[in-house]
Amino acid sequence: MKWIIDTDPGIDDAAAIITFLAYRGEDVLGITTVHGNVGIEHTTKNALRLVELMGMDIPVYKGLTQPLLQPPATATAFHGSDGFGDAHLPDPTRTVACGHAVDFIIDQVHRHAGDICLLTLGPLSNIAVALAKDRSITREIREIYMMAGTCRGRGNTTAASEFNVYTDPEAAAIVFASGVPITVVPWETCVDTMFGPDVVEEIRKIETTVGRTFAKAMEFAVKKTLASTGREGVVLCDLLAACAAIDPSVVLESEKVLMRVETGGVYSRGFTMVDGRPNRGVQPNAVLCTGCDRSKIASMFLAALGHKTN
């Protein structure tokens, strides 16, 4: 099975990142770019950085730098203006590959019809428009696991929206009434799966260059965690999603659901309606994932920045 990551990192897009690629990297195809937690040069910068500090040999294409209707928007205050907890890293010597992410996204679909999925950590827009633009592509895409939503109406971004979906709500909508098999990972089974001081501290003895990296720009994300809850922790969202998307196992409690995603509404733009009635003859178009094994995926993240993976 083949693999394209799109992302917007990110400090949690970048420890999914880090995930996937020690344990299915030489499954991916590449890494797709998009605005969303900063803006598209700090995010295609900082993919760029992650394949380097991964030693892997993987193009990046940089996608859209904004949203299909709305002004962009971005999540500075929870991952820096970097996007890495402004822990000024170097430049990358990689550049981006040539071409746009979308017709990268379109063309690695037709090659291997049927034997790829998607990883989406960011904004929808890339799928959406390469969905748009060639229709043809819905039935060759294997699944979609993505970080998305909400379960219970409890947002990250609005009361009811989380970041993802709200950032760029049209593309959402095109992506669940795609009819593409997906998996989702909700903010709040995030919110549930927040790892706690136990595990900060393990991130912060590991001695890799990938550990001490991902440590330096995670120590941004753990001061707003502690001023906003009073306790030490981080809560990894993408993280979750790839998790899932490299052993299913790491979810412990799924259903079946109907996703939509409302793109109006004073109040609710962005939220992510989900009905999960079987005897009102409701035809699912999600899994939804409601609880995750937080000790699995501490281990698997933890071995991913130490690189023992076996």
Ligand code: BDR
Second form
Amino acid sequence: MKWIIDTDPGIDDAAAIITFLAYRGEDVLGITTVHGNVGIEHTTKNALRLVELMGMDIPVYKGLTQPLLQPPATATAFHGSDGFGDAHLPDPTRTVACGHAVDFIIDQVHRHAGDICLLTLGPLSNIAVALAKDRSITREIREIYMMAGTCRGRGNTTAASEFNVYTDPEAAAIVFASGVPITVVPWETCVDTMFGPDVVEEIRKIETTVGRTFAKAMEFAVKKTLASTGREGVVLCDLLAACAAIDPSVVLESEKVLMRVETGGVYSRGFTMVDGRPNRGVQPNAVLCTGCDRSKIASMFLAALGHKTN
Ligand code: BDR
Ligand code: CA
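Please give the corresponding structure for the form predicted in complex with the ligand, as opposed to the form predicted on its own shown earlier.
Complete assembly follows, chain above in first position.
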């Protein structure tokens, strides 16, 4: 199976990318970047830094700089102005690959038709444009694993909406209506699977370059989490989607449902509607992950951080 990671790094994107590359790096065809947590220049630099840190030769393609209809929004309050906890890392020595992320996705899906999955960790703008530009890829993508949306209607960016959907609801609506099989890790599952102070302490102790670099960025998220929720620890949303894609047994509870995205509404723009009514002829389009194995995910992540790459 081949993979493309579409991402807006982002501290939790970094955790997801480090882990996915440690376990499945050889099968990753490329990383595509998108606007989101920070602007595209930062998300692209951060993706290049992560590939470099992991000592891998994986191309990074720059994608959409803004959502389909609305102005871009960022999450610098949680990820720092550089998307990496204001760690102010040196510039990567690698450079971005030639060509647009959307064209890379379309081309690779055709080349590996039926044997390619996407792991999406940010707003779905690149994927929606790829599907709109070449509809035939819908039949050729095996599955999309994504961190997106909510399962109980409790958002993080608005009361009803999660960041990756809220920042480009039209794109998310296109992807959920595309017919491509989707496995979704929603926001509430990420909060339920939060790492406590014990795991944070384990991360701080790791002495590889990757471990130390991640720990530096993580301190920002730990402080922000404490300030905003009063809880000690860190929520690494995108890591859950990466681990579910690597090893489906980390998903302890899931449900086949129909998911749609609300693009209108006064309070509900970006809300993910979940319809799980079995007797109403509802055709599911997604596997919604409602419970994950925290200790297995922590072990996978700690192992990935401890992976010696240089
Ligand atoms: C999602 O939003 C971003 O801030 C994170 O990187 C994650 O992908 C969580 O809502
Ligand atoms: Ca993300």
